[in-house]
Amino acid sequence: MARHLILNAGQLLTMAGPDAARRGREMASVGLVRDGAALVEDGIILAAGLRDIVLRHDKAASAKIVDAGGRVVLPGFVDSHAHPIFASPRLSDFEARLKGATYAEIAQSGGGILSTVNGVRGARQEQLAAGLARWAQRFLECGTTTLEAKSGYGLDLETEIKMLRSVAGAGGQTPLQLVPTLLGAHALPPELKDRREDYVKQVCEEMIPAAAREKLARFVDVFCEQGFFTLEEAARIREAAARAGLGFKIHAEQLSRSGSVGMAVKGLAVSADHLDCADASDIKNLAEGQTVSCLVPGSNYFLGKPYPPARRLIDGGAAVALATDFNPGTCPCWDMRMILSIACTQMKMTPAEALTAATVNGAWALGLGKSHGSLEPGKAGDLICYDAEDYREIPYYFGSTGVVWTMKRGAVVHSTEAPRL
């Protein structure tokens, strides 16, 4: 039986609060406890809060002590939007974009999503799993303890299923918790570019049932955008996901406004992601519904695009999450600290709001809010210790991870120093 007592947390951010995604002013509360402590047994939190209270727990005396050294301790980051399964980076696209090439020009020259598709189709499942496991270690080093892993670079039944199987394979090689999402509707495959109806049917009638049958995916996602998938097609894919017993997520209002937010909220999508072009009616829908607004400003930074309306979403009462959108084409960033910095400096989120968005709201954006994202009894023992005396230092400084140690399910899985026992 593994039992750990984390002591001497100069600031412990419990994120304790309502049993729901945090909205509006709720996002400003991080459950700050000075001289805090947490008790974890067999991967589950038994107690967290004031040191004196935690020490009174009847199992505290027999626990192995982990000394936080007066630093900041908080829940592990829950990264609710990522595309971490690919064969190689798109360096040629990066250079071409810097020289002024447009997305269409890059795609016409053989780059873009389809270049990654070609690489993934040619890779063995074992290669993809090993690559994902290597990336997983970098996420752990940056304090992420739960990560969504989307498919979407296969665009045919065989390769999409291969990608999802690689997530399962990587899960046995890393302590990082991976949440698989089927994104077969990411783009039209080149062989069916003039037969979109055939491909939508393949997604609905073959991919989704296959992923559900093998229990390879928890969610289905779709890129609802001009030139990709229409609102009507996205609705059909959502309905197919529901029939298969899978949750639904959507790339919404990213490059243009499609009206997909209304459909997502009405259809109980767990999250609507990107939202760069969301308008006042979308914000109202998100504030009144249960769908989490998942913002991925790292891609806007990398592409030099305007940022999503985080301030208006929060002030309007929506529940906002932050994620990396890690992928080989538009956001090669796995460090949540950089995302937090961008959120604060470019989208005017406060440090408290940003940290709430990357922990408890990230958990709700993956359907894990009742078990992850905050330090409360009964929840997962996922904690990180930052080399900081004040939690506001986390988004204030950038350029290095700042994570001293990462604990997943009560076990230290990354540390930059010998544990202080």
Ligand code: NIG
Contents of the next structure:
Amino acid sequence: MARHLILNAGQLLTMAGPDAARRGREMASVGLVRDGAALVEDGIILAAGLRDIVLRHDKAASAKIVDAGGRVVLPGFVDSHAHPIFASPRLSDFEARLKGATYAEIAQSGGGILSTVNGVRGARQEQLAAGLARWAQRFLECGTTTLEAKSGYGLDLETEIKMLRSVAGAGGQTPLQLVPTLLGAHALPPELKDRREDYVKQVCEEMIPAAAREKLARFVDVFCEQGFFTLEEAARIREAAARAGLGFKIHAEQLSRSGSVGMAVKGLAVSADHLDCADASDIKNLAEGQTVSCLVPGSNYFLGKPYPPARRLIDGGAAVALATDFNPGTCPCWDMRMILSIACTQMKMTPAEALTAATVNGAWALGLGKSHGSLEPGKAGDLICYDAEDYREIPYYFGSTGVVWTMKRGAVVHSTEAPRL
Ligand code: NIG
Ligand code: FE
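Right, and the form predicted in complex with N-(iminomethyl)-L-glutamic acid of this protein, after the form predicted alone?
All chains and molecules follow, beginning with the one already shown.
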């Protein structure tokens, strides 16, 4: 039986609170405890909070001590939007964009998503799994303990399933928890570019049922955007996901406004993501509904585009999550600290709101809110220790990660120092 007692957290951010995604003003509360402690047994938190109270737990005395050295301890980041399965970076796209080409122009000229599709189609499942496991190590080093993994670079039944199987394969090679999402509707495959109806049918009638049957995906996602999938097609894909018993996420209002937020909220999507072009009615819908607004400002940074309306969403009462959107085209960044920095400096989120967005609200955006994202009894023992005395230092410093150690399900899976035993 593995039992750990984390002691001497100068600031422990429990993120304790209501059993729901934090919305509006609730996002300002991080459950700050000074001189905090946490007791974790077999991967599950038994107690977290004031040192003296945690020490009174009858199992505290027999636990192995992990000394946080007076630093900040918080829940591991839950990165709820990422495309981490690909064969190679898109360096020519990067250069073309620096010379003025837009994301859409690059896609039309054979770069973009389709160039990654070529690479993924040509890769073996084991190669994809090994590549994902390598990225996973970098995420753990930056404090991410749970990561979404979207398919979407296969665009045919066989390759989409191969991608999802590679997530399962990588899951056996890394302690990072991977949550698979089927994104068959990421782009039209080149071979069906003039037969979009055939492809939408394939997604709805073949891919989604196959992914559900093999239990390879938890969610279905769609890129609802001009030149990609229409609102009507996205709605059909949502219905097919529901029929198969899978949850729904959507790339919504990213490059242009399609009206997909209304459909997503009504259809109980777990999250609506990007939202760069969301308008006042979308914000109202998100504030009144259950769908989490997942913002991925690393992609705006990388593409040099205006940021999504984080302030208006939070002030309007929405639940905002922050994710990396890690992918080779729009955000080659796995470090949540960078995303927190951008969220604060560019979108004017407060440090507390940003940390709430990257932990507890990230968990709700992945359907894991009841078991992840906060340090409360019964939840996963996923914690990080940051080299900081004050949690506001986390989004304040940027340019290198400050994670001292990462604990996943009660085991230290990354450390820059030998834990003092
Ligand atoms: O979240 N918007 C669509 N999908 C990704 C980009 C994928 C790519 O360019 O490879 C995104 O930005
Ligand atoms: Fe994305």
